[in-house]
Structures are given as C-alpha cells and as structure tokens.
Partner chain sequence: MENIAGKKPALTWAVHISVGLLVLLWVIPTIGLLVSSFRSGDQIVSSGWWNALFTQEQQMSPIRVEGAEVAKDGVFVVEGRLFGTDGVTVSAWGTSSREPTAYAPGDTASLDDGISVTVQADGAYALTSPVTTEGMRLPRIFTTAATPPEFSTANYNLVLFSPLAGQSIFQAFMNTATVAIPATIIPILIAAFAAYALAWMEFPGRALLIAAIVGLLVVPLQLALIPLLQIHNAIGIGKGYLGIWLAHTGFGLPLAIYLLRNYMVGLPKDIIECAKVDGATDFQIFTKIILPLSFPALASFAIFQFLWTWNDLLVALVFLGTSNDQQVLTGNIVNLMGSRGGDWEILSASAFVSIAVPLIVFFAMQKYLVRGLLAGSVK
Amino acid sequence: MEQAFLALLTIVIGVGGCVGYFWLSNIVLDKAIFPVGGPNANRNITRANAVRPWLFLLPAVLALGLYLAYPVFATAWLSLNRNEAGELVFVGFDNYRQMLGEDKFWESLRNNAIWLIVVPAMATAFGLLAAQLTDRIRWGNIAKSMIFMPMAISFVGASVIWKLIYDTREAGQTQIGILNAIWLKFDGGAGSFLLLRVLPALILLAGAAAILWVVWGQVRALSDGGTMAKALRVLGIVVGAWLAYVAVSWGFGAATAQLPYGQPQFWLQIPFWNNFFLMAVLIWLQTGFAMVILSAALRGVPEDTIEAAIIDGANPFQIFFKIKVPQIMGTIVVVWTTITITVLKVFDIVRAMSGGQQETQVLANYMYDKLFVAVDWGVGSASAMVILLLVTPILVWNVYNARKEMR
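Just the structure block for this chain alone, the form predicted in complex with its partner chain, nothing else.
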C-alpha cells in the first residue's frame, strides 16, 4: 500500500512538476524578464520568442544528455580504465586486448553474427508472407491479431513459453514438450525422409537460389554508381556468395545427416544448433512487427501498377515478387534494420533460457556477465562499445535519411 501511495505521489509530483515548470517558466519569461508592453515591447517579444523554444526543450535535453549522450562518453572512458578498489586507473587499450583474448568474446561475436543474419531475415520473410496472405482473406484481421500478439509478451514470458516447448524428459517417460513429442513420432520411415531430409534440403537450396539471384542482380549492376556504391556492392556480393555456399552445404548436410530417431533430445544443449532454438523465440516475437508494417506498405502499392501487370498476364507470384516487393523495398529495409537493432540488444532471452552456457553467449549477455557478475567494468564497457560500434552504421544511415527528409 505504501508503495502504491509512493507511486501515486510520484505521478502527481512528476506531472505537477512538469506542468508547473512549463507554466511558471513561461509566465516568468513573459512577465518578469521580457515584459510584453512597456517601452521595449517589440524587442521583448522577439527576445522572449527566441528563448521560449529552449524553455520547452530544457527538461528533454537535460534528460537525453544525462541519460543517453553522457553515458556514451563515460562508457568510452571506462573502457580505457581499470577499476581497482574503487579507483580508476588508466590502462589504454588493455581492456580491449584482454577481451579479444577471451574465447567467450569470440563465441558471442560469432553467435551475434548468426543472430544478425538469421533473425531479421526470417522475421522479415515470415512477416512479408503473413502480410501478403492475410490481406487477401476475409478473416485476415483476426489472423493478423494472432500473429501480432507476441509483440505484447515480454522476452522473459516468451522464454518460459518456449522452454515448455523445448522441455525434455528421460526416454520412456511421457514427453511434455511438444517438440520432443513430435520428434518421437519420426521413426526414420518414408515420412521422416520427406519431412526431415528432403524438405529442409529443398528449403535451404531455395534460400541459396534466392541469395544467388540477388547476388546476380548486384553483379549486373556493378558498373553503376560511384566508388562507394561499387565497394558496397562487392562486399554484398562476397557476403552473399558465402551465405549461398553455407546454405548449399547445409542443404547437403540436412539430406545426409544421421538423425538419432527415437531419442528425446535436449534441444538447448545441442552445441551450435541450440542458438537456433533461441533465435526461434525472437523470430516468433518480431514477425508480428514486420507483418504490420509490411502490410501497410503493401496496401500503399499503387493499384494501377498491379492492374497493368494483370493485363500483361503476370501470375500472382510474378506480381508479388516483381511488382510489389520492389516497390516496398524501402520499408523492407526499415523493418530489417529495426529488427537488427533489437537483435543486437538481445539479452533477456539468452539470460532466461540458457544463461549464455553451452556456447549460446551473445554480446549483450557477455557484457552483463562482465559488468555485474565478474564486476569487471573495464572489459564490460569495452564490450558495450563493441555493441555501439555495430549499431553505428545504422545510426548514421538513420540520421542521414532523417536529414534528407527534412530538406
């Protein structure tokens, strides 16, 4: 009760304080400092109007400066120091050197890289699929609500939900995790062959084909644009070719793997693949976001371009991939980058489901471990700077776009 009262009091003080500040400062400005009327009325009004924006902005600028801008520099400084018995000792880049020498750091960097490729790609793809399909049916809005719903669920709540799905009991006991229950239905027969070998291999090969198609488009466009654009294209081609290679080799791997049929699996303890079971949680959470935004973008595609395509005899797939998708490319990029930022900060899921054990560490959780478990502020801050470094390209791109719009 005391607590509820405290909260209520804070709301009253906070809101009252804000309103009081804005109201009083305006009155002081207009009545006391630059009085409207009197000998210098005109000059005073101009001056008051020059000051007023800053009155309106002051609390926000203070809060932003103190809570977001200052910490960036403070963290940068902390990353160059070592905390010895409460005293900061300047050590230059020692913390970074120590961090680069740790296996756990490279493990989290590798895992973060996989997260960064898989989660935005899958969430955007599922979102696009859901947006396109639900727009065409009568109960589409209900379907959208259902797919969008995980948006409201906390990462921790989602972790509990998915832990139940991945639950494992000893062989012979009743499996209560739905994934193991389904897994035990596979016995290595024809159904297993189709669903666990042929289907994944086909999906991966199709993915490789899609990547190669994009790469080919970039290769053909290589001669356009300036040096910067060319460099980016070459980079894109190299990364794309590598991804396609990985997809093909995984496709063959899926087709030829020896699967332990009939054995209940500890999904979150299978090295390397457990990362993907964690990623599924975030994909599940983020798809709704991608779907809502892409659905709005799809509706914004001009009707006449679609009608023209129909008249020219395009089939629904051609209309989707050649008419609609290119027109909403800008939005797809926005969705992709937004999810990318979420992925870089992913912490709760790993913390709650695996704690970063069994090779599932990611940067944000590595940083938390360093800062608050090992209480090593230097290395912790250094890893925070790595996260900032990874976000920076998106930050620059966002600012660049915002400035372009304002002009």
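Now show me the form predicted on its own; what you just gave was the form predicted in complex with its partner chain.
Next comes a single chain, given without company.
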C-alpha cells in the first residue's frame, strides 16, 4: 500500500510540477520579461514567441544533459583511470591497451559483427515479407497481431521462452525442449536428407544468389552519384561478395555435414552456431517492429504506379521488387539501422541464456562482466566507449534518413 501511495504521489508531483512550470513560465515571460502591453507590444510578442519554445524545452534539455551527456563524459574519464585501493589513478590509454590484449574482447567484437550482419537483415527481410503477405489476406490483421505480439515481451522473458525451446535432457529421457524433440525424429533416411541437407543448402544458395543480384545492381550503378556514393557502393560490393562466398561455403557444408542423428543436442553449447540460436530470439522480437513500419510504408505507395505496372504486363514479383521496394527504400534503411543500434546494445538475451560462455560473448556483456564481476571500472568503461563509438555513426545516419524521409 505504501509503495502504491508513493507511486501515486510521484505521478501527482511530476504532472503537477510540469503544469506549474509551464504556467509560471508563461506568466513570467508575458508579464515580466516581455510585457504584451505598451508601445513595444508587437516586438515583445515576437520575442516572447521566439523564446517560449526554448523555455518549454529547458527541463528536457537539462534532464538529457544530466542523464545522458554527463554519464558519457564521466565514462570517458573513468576509461582513462584505474581503481587502486579505492582511489582513481590516471593511467591514460592503458585500459584500452589491456582491453585490446584480451581474447574475450576480440571474441565479443567478432560476435557483434556476426549479429550485425544476420539480425538486421533477417528481421527486416521477414518484416517486409510479413508486411506484404498480410496485406493480401482476409485475416491479415489477426496475423499482424500474432507477429507483433512478441514485441510486448521483455528480452529476458523471451530468453526464458527460447531457453525452454533449446532445453536438453540426457539421452533416453523425455525431451521437453521442442527443438530436441523434433531433432530426435530424424534418423538419417530420405526425410533427413531432404530437410537437413538439401533444403538448408538450397536456402543458402538462394541467399547467395540474392546477394549477388544486389551486388550486380550496385556494380551497374557504380558510375552514378558523387565520390561518397561511389565509395559506399564499392564497400557494399566487397561486403556483398564476401557474404555470397560465405553463404555458398555454408551451403556446401550443410550438404556434406555428418549429423549426429538420434543424440539430443546441447544447442547453446555448440561453438559458433550457438550464436545463431541466440540471434533467433532477437529476430523473433524485432520482426514485428519491422513489419508494422514497413506495412505502413507499403500502403503509402501510390496505386497509380502499381496500376501502370500491371497494364505494362509486370508480374507480382516485378511489382514488388521494382515498384514497391525502391519507393520505400528510405523506410527500409531506417528500420535496418534502428535494429542495428539495438543489436549493438544487445545484452539481456546473451546474459539470460548463455552468460557469454561457450564463445557467445558480446560487447555489452563483456562490459558488464568487467564492471560488476571483475570490478574493473577502467576496462569496463573503455568497452562502453567502444560501444558508443560503434553506435554513434549509425545513430547519426538513422536520424539523417528519418529527417530525409519526413521531408
């Protein structure tokens, strides 16, 4: 009861304080600083209207400075110091050198890079596919609700759900984990060959073909635009070619792998691949977000362009890829970069499901381990600055594209 009363009191004081501040600031501005009467009334009204928005923004600016700007500078300072016997000692960039010399840091950086490649691409692609398909079926709103529902679950809650899916019992015991229950149905026969070898290989090869198609489009457009655009296209071509090579090599590996049929698998303890099992959780959570944003963008595509394409004989795939997708590319980029920022800060899923063990460490969890497990403020703050350094360019790019989309 006491907690409920304190919460209610906080709400009343907070809302009342905001209303009181705005009311009092208007009184002071219009009565004391820039009076609306007298010979200078017009000039005072103009000045008051110019100052009023900044006066209203002042509490938010102060709060952002206190809770965002100050922690950034404090963390940067901590990253240049070391805690020795309860006192901060300035050590310069020693913390960064120590961090760069640790294998766990490079493991977390590598894993974050894999997350950055896989999660935004898969979540955006599934969201775009769901947005397109649900708009064409009668029960599309129900399907959208089901796909969006995971967004209401916290990262920790989703991790608990998926940890049960990946649960493993000893051989001979009843498997309560859905994935192992399905896995044990395969015996190496024709069904196993088709579903676990041929199908994954075909999916990976199709992904490689799609990547190469995008790369070819960038190669053909290489001469367009300015120097920056050309440099970005060259970078995209290189990255795309590498991703296509990786997809082809994985496809070959899936087709030729020797699989341990009949044995329950500890999915979260399989090095390298356990990262993808963790990524599935975030893809599941973010697909609904991507679907909602991209569905609104698709509905904004002018009908006359689609009708003109139909009259010209375009098929549904051509309409989607050559008419709709180019017109919503700005929204796709915003969704992609928003999910990318979320991926760079991913912590809850890894902490709840693997604790960063078995080669699943990521930067945010590495920072947590340094700050609160090893109590190494210097290296922990240095890793926090690395995360900030990686997030900032993407955040700036996201804001730029959002403003461009609004214009």
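Positions refer to the first chain, counted from 1. Computed from a prediction, not measured in an experiment: that's the story for all the values here. In this text, rigid core is short for the largest set of C-alphas that superpose within 1.5 Å between two forms.
After superposing the rigid core, the Cα of Ala69 is displaced by less than 2 Å between these two forms. After superposition on the rigid core, the Cα of Val15 moves by 2 Å or more between these two forms. Per-residue C-alpha deviation between these two forms, core superposed: Pro53, 3.9 Å. On core superposition, Asn44 has its C-alpha offset by 6.4 angstrom between these two forms.
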